[in-house]
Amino acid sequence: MATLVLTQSEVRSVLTMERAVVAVEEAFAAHGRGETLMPAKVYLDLPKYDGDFRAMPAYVSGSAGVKWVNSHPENPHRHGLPTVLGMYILSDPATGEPLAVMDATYLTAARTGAAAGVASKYLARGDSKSVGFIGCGVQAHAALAALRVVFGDLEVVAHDRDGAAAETFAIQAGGRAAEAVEAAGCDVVCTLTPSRTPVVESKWIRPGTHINALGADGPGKQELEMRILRDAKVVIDDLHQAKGGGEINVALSRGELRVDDLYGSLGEVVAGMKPGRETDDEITVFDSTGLAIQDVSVARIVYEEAKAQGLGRLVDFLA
């Protein structure tokens, strides 16, 4: 029995966002239609050391596996390391078998950029030309892709806390760096900040605008001020997820916000069960934690398509 062993640079020469975009986009359809099977996340917290890890396991369309990943971000400039890191096992859900072992760093942050993607072509509106990003990491660059795969070519304002981040970010996306109110004021608004407190406010916010708030991934992290949440449709991944330590959390703890005031899941909107955007002036928020079945999903074409290349080495762990 024989597994496929994929290094971060293989997954990248397979993985593109075009792909990356449609394995997610089938995810979440499905997981709107309950034919997914998606466990919670376990964490294992290490205050310690400045970090945690996660464990996600998922099923979809006749793929099983599970993602161990790490948040640690410390890691930049103690250790000269990502903030996450991660590994992939992809098995057959038949028989057990694993089927791969591959890098997952890449692959968190393309499903995670590729979510952005797919939730602003149904909440966004159909003619956005410009997109404002309010934190401009690792994650800023596939939330740009799989925006572009979405929308085509967009003017792009970016703002961080750190300048030169900022700076360099617009130039490597041919656009340029403001202050956030300038970034807020775009059709569509990518936030990806570790905040606490929020970073947008409500009256920077024009009619139409979608946010994706990708930030938030823990209890008490919040980077919308709560006006925004009361006023916009709200659309989560997950709702165990959301409340737990998504852009909702904060607001839903407070009583500030109530679960019946959101509007629904992407993937009932996905799957046709509700309808996305309905109005060109009404304001939309995706409150996008990460789930499992985007990692799946996209495990599996990217060891479909290295199998038929040819790429990586096979071991068999079990001789």
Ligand SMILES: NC(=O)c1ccc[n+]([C@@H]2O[C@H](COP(=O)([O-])OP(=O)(O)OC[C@H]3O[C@@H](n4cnc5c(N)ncnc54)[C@H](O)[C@@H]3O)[C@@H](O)[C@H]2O)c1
The other form holds:
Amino acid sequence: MATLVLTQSEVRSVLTMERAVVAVEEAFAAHGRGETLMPAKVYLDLPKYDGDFRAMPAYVSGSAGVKWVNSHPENPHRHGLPTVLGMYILSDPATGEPLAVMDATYLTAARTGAAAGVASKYLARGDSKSVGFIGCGVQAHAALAALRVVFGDLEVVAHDRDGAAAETFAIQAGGRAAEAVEAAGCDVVCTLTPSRTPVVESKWIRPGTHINALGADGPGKQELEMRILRDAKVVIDDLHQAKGGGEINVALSRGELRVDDLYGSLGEVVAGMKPGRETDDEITVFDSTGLAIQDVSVARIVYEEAKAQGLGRLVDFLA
Ligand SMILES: NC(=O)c1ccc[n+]([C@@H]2O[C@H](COP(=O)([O-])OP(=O)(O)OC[C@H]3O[C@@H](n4cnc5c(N)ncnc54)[C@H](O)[C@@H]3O)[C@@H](O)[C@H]2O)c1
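Follow the form predicted alone with the form predicted in complex with the named molecule, if you could.
Expanding to the full complex; the earlier chain stays at the top.
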């Protein structure tokens, strides 16, 4: 038995954002058609360490695997580590043989960004020219790369409560750092903070805006003022996950939003079962919690491409 072991730099070298967007779009389409298996994400909450772990298994189109991933928002300044670190095990669904074990830290960012790209392709105005970021950390970089795959060049407005993070992001993106209200005035807005109180006010949002609400991925997390959710067409990635920890979780638990108010899932939109954006004026929100089907689809292409290029090292874990 030989398992391919891949480091982050090897994953990065084969995982272009173009490939990630295609894989994630296909995963959402399969999800919409009801062709995927994805048991609920398991959370291991560790408040004494200001973090949590998640186990995320999935099966899509002949690929099976599981990601073990955390969210520790204090990591960057306390330990000099990313907020999110992950490992992926990709297995042969016919035998259970582990095909690959790989770093999933970059893979997570790539598939998170790719989901923002895919959601924006279907929900943002086709003539979108600007993107605003609220939260300029690791995931934001990947989201920008994916949006550029979908829309080409975009004007970038960056806001972060850490002014240096916004400046660095803006310089790298060829954009400008600004207040949150300006970032929220863009055609596409991405929220990528671990916040538990709104970072975007409803009065800042113009008609026709598309918001990728990506930061809320656990119970109690929230980035948008509730009124935005009531006024917008809200598309979730997965109802079970979104109810538990997505942008809608706080509004639902307070009775300020009902499941009936939601428009549908991104999978339904990508599979052509429901239209995406219908008018230039509507406000759309993609509530992303991050799905295990995104991970397994991207891990599969990383494995195939790395194998084709002879990257990584083979380990016999049964030795
Ligand atoms: N939806 C998904 O699929 C998905 C995937 C991975 C991570 N996440 C979540 O996305 C969030 C960001 O993850 P990351 O890896 O980019 O983290 P990160 O620590 O690299 O970046 C977060 C940034 O947000 C900024 N920030 C924090 N609170 C803020 C506030 N109130 N206003 C403005 N800026 C603020 C921080 O200064 C930091 O620069 C986390 O909550 C993480 O759990 C979601």
